[in-house]
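Shown here is one chain on its own, the form predicted on its own, set out as structure tokens.
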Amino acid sequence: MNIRDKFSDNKSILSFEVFPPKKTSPIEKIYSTLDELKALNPAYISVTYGAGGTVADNTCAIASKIKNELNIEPLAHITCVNSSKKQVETVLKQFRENNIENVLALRGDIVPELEPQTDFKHASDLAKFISDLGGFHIAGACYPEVHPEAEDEISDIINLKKKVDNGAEFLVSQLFFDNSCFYDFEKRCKLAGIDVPIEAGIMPVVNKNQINRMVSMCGASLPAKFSRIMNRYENNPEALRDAGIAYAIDQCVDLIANGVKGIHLYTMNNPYVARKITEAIGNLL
């Protein structure tokens, strides 16, 4: 089933997002997340990629899980510029073998390690070479508050326009903790001619030092009263966590209220806090 058939004018989608153990942790301990999730009734459940080797290969594993098993459609990311376009064909072979139908085209980070690779530059080629091949259905990812290399809005926003005319049926949003940064996004891809639903990411803070690092990586702002909560509970966890749920919940409201096409949870794997969110909107989608 394509994801994109699944938005609608009337009301938000819930999705989520999970990423498969390291590699040193054995693929199952994802399976009763997935469990859990899946009690929750999403609309999709996306899968991250990891940069080759066996992480990689779960992304697979854990997304034919979710389709074959509990019956949800999963979304999978896929990388490419470590990739070469047959790695990629490989890649895509083993998602159409497994049913995953539905693909995140992502340029992914360079992994200084692993050898260079020249076939793919953007995720909007990526997305171009995924929808020449035909079989899948793509989605793209996107940033509210500009992605981190581009040069400017307007640069980015002509880049993103790329991807969707590329074959991106739907994107997926960076995370983002001010509301007014998604709504001003969303005015400049209207004016830009992008059409395709847009889903919000949100992050719910359950650690200061993970939300550190992911803003430092993504380049999203921090608003005085989402600071004050890190730094008052820093070293509260349990009322962090709370907080931090309090603070996405509030944030999901106002989206829904504002007419966002879907919320997509960075759940972070824990299936406590996916519970929560989605507990206090439930009624609202």
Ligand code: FAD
Given for the second form:
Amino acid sequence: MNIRDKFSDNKSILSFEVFPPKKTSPIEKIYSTLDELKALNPAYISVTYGAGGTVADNTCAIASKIKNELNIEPLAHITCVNSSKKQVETVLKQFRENNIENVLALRGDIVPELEPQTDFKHASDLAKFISDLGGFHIAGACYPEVHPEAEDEISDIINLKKKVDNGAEFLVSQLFFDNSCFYDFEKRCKLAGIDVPIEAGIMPVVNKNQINRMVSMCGASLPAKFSRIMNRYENNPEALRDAGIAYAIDQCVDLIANGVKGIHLYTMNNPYVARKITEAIGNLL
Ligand code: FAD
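Having displayed the form predicted on its own, please output the structure of the form predicted in complex with the ligand.
Everything in the complex follows now, all chains and molecules, and the chain you saw is the first one.
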């Protein structure tokens, strides 16, 4: 099924992201997490992909499990920065053999240690390549606070429009903690003629390590309210977890009340957190 068809005008959807466990830990570890996530009835579950090839093999296995055993639609991520067209075709063939129909077409982060490939420069090139091959529904990533490498917010939106024109049927946003950034971004998209559904990426920050890592990686701005909570509870793991969940719920309630098309929850493979948030907002969707 095309995930795009799950979006509607007057409801918001709720979807989850999981990541494959590291190569050193058994893949079965994620399966019990998936069973718990299934019980929460998400619209779909996305599975990340290691741009450096570290966990790429497991993306297909996990997405296949989601589709063929749990009967939930998976969104398999695929990156192109370190891949040739032939390698991308091989991964897509694997997806097709496992009935995986929806893919999130990404450039991926540039890994300095890896020899760069030249077949694809941007995610929009990958979207076009997959679209020309046919047989897949394509989604793309977007950045409410502007992609860190972008020249400015205008060029970033122009580039995003190319991704949509090249086949991305809906967009999933980078995490953010300040909803006003997302609303401003929605306005820029409208002005640029980007009219596909945009899901808001929400990351509940539930432990201290996450805070600095997330911010240094994606450059999300931290509202004073968020920083106060993190500072106050950083040495109290249970309180920090509960406050992080409460903050994410607050963000979701505001987004849904403002008519967001969907919430994409970065679960960090933590079913407890996903359950708490789903229970809190389930009736609002
Ligand atoms: P692009 O859309 O190509 O954008 C990257 C930069 O290039 C931007 O600055 C953009 O403005 C610019 N650009 C784009 N097109 C053009 C053009 N035609 N001309 C000039 N400049 C252009 N990474 C992983 O490795 N694995 C994952 O599974 C993964 N999942 C993600 C899921 C989501 C929802 C998000 C938001 C990110 C995810 N990432 C993942 C991270 C992502 O790969 C990085 O943010 C990466 O730096 C950019 O990928 P992209 O697909 O957005 O790239």
